[in-house]
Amino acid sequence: MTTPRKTQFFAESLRLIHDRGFKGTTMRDIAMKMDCDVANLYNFVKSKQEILDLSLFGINEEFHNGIDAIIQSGYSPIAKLKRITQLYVRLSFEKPYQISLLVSGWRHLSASRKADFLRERAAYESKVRQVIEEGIAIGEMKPIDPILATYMVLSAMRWLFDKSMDNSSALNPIEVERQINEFVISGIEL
């Protein structure tokens, strides 16, 4: 069960991890931010590593659930690609600190969890590539290398994270989605 205090704990923890880095953030820092004793934090998690693990795999699951629903839809491959972009934009604006973990925080996972994460990331990339391959196969997308196209699409979306973190208040998520889709789709659509 998630309580408001636990929600605050994760929000403050992720903000500090983003600002100071994973290694630069201590449980004591989080306790100071939460105005409580360090011992109280262990009511929420067992360790700082667990904060990373729960947050990272939570946002990862949201992406997988979202893309799975998109892939299973009746949309055309181009429309699916637009929906994937929409999913990324929405989550980047709604959960920027969790997205930052996907970009760089995963490197601090334990060895076994890092291997799990890398498998999950490869599976996600494969799902995007599947949409692109389908679009190429039916003649909706240009006949380009699907692996290269996948990485170009995902790179464009990763850029969004950096930009939205720098200037999130000045960006309109709907406009960002429109512009990214115009850029991505115009490069791949036949």
Second form
There are 2 protein chains.
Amino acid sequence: MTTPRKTQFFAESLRLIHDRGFKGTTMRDIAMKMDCDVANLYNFVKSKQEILDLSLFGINEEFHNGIDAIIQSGYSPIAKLKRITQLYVRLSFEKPYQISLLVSGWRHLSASRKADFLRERAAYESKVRQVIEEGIAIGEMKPIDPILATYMVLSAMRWLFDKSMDNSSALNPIEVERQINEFVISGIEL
Amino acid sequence: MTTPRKTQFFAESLRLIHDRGFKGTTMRDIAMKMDCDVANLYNFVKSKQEILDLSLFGINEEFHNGIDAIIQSGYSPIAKLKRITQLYVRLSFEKPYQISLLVSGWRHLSASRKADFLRERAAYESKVRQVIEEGIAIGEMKPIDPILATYMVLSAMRWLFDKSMDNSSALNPIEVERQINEFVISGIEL
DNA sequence: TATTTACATCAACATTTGTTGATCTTAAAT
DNA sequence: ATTTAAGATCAACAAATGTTGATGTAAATA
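Having looked at the form predicted on its own, could you now put up the form predicted in complex with another copy of the chain?
Below is the whole assembly, all chains and molecules, this chain first.
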């Protein structure tokens, strides 16, 4: 069940975790933001670890499903890359704090869950790499190293979630998407 | 004074901090790696905070000095951008754990030192932006948004330090530099 | 009306953590 | 030979932290 107070709990938690890190955020910090007692938080979640676990694997699945739908489409490799950018930009604006977990928060997962996450991450990096390899094979992209290209393409957007929650910058999602695409595509297009 | 044991202390500390985060690394963890008592660590450093402080502002100054030397050179904007990439790649291979602090570890600085760091970071981002603005002005670069371009260029390398300490990937620094430059330059060159 | 559900409080716990002070050893410098 | 410096040890403490159990309340549901 997703009640109003529980929703608020996750929102406050994720903001604190982004600002202070997972270990740097205490249950008492979260309780303070919720204006209630610490013990109350355990009505929403079984443990502190579970906050990270649920949030991280939630956005992880959303991202994977999006990627898979794109991969399985009939678009050309270049067009697929554009759709992946589009997905990443949209999520960075809609759920920046969750994307932050995907980028760096995963380090604080428990050992076994971290292994799960890294396996899945390697899998989707591999999918993106295959798009690039196909693009090179059909002469649509430059003969660049597909592994390096994957890292460069994906990390060209890694700053975005951080700026999108910074009110002072006021970015336009559509324009950002256009410029990132232009940059990435002309860096990789033949 | 920089003695062998002190050097080892910082090396072990930085590796642990990268793996477990600053708050997730305890003085006892470090002592264990050093194979000595906790109290002994306070012969090398005044407090745990100081490990982060010294390491972070050390690499920060090194990076800034490098950037400044490039900016003040007579190279063209495009050539300056290439030199900046070169600097970043070199540091990512030579001192990946320090670069990790520059990318994400700074969040755990004390409030006042964090403000110092962010002011300096904004200053060098501004310098890179000015290089791009000049490149556009003299018709050497595409009329791209200079702010977005700065983020894209700088973050296109942010994955590197992480892979360079991963022995399983075995990257060639010179080849990496060449490919990053090709990617970035063709994304921005007119 | 009875009961479930969401949300809240209080007190208490066992650990973990950063840090200190007093002290010792061994090798180098004076 | 005496002093200095690097490195190490032990015991201890005060604060912070995740978590639990017992319990309460008000509104929705049956």
